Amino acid sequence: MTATAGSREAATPAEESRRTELILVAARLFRLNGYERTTVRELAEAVGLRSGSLFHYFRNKEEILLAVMANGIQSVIDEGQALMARHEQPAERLEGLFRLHMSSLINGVGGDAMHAMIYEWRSLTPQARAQIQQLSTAYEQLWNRTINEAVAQGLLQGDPAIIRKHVLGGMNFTVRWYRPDGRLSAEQVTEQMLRAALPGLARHPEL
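Isolated chain model, in the form predicted on its own, this chain only:
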């Protein structure tokens, strides 16, 4: 599901598809080149548009950055809500949310979005930051609910808010150091981080 933060009024399916393409391409270019160094012309050319045509989909460059961040967060919210609906046990939910978050960072749009949130946050206006904060809070509520349930059942020990900050902070930091050609595969990195962050939930001690 594509987040609509900052978007204009209802678009046709074709326009929405092109807008989503622009968001994904922009996310990648911002990560590779930086937001400030990526020009509107480069964004347009990357999807086969003229510079002026880009403003049919976005009012300005900042709105594209906002959409990059919002789209990444909304994607994990949608998948997280579906995961919560499929599983009832806190242990399954917690492990599922962990794997979902790591997969999004390593393989999905979440990695580019998180990179933008870490490095390009200052480029947003206070109003845009508030929109992203609202989405972030919605996502954190999934974690809050699951961690509270896990603590209540004795699966985890400690302050739920600290546990959430510790787990999410550790995962989010992987955008700074993870490399696809590194010593461990994406699956192995996820397993090792799961063991370190939530040792009681790790299911593959042989790794």
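Having seen the form predicted on its own, can you show the form predicted together with another copy of the chain?
Chain alone follows, minus partners and molecules.
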């Protein structure tokens, strides 16, 4: 599913691709300068348009943020569901979800969207916030099921909800410090994060 939040009726392929480009560029700018400080003029210029033309694609600025977020979270949900279908063992699911989440944070495009999810939710109106909340909840369900299974199996100990929050929170924080040219490669960071977050788990990089 290509999440085009607030999906609209028929659109030409060219129009759709322009819209997609806008969403990706917006995500990058929001990450760089923050949503509130990014002006529609900057965004327009970044894609070679004048500010007025943006409003042919989006009703208002908030709708851009909403699209950025919905797009990003939806693609993680899709991949997460596929992974859950592929694997049945809690240990495999847990490690797989972990690696998926990390790669979506570290990868440029997905990372920009996740960054918006993490940092810009307060700029949404209550209605839009509820929409995103719904998607977030769908994603968290994957984690809930998996962590509950893992706790039931004795693979993890403690309150499942707190474990989920701590593990996801620890990962989400990577958007603040991870740099592709840092001391550790993306793979090394993922391995070490996995080790720090879920010490009891065997590790299978192929997941």
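Residue numbers count along the first chain shown, from 1. Everything numeric in this text was worked out from a predicted model, so none of it was measured. Heads up, when I say rigid core I mean the largest set of C-alphas that superpose within 1.5 Å between the two forms.
Enquirer: Degrees only, no decimals: how far does the smaller rigid part twist against the larger one between the two forms?
Expert: Angle reported for the domain motion between the two forms: 14 degrees.
Enquirer: After superposition on the rigid core, what is the displacement of the C-alpha atom of residue 48 between the two forms, in Å?
Expert: Reported C-alpha shift between the two forms: 4.5 Å at residue 48.
Enquirer: Supposing the core is put in the same place in both forms, how far has the CA of residue 117 shifted between the two forms, in Å?
Expert: Its alpha carbon moves by 2.6 Å.
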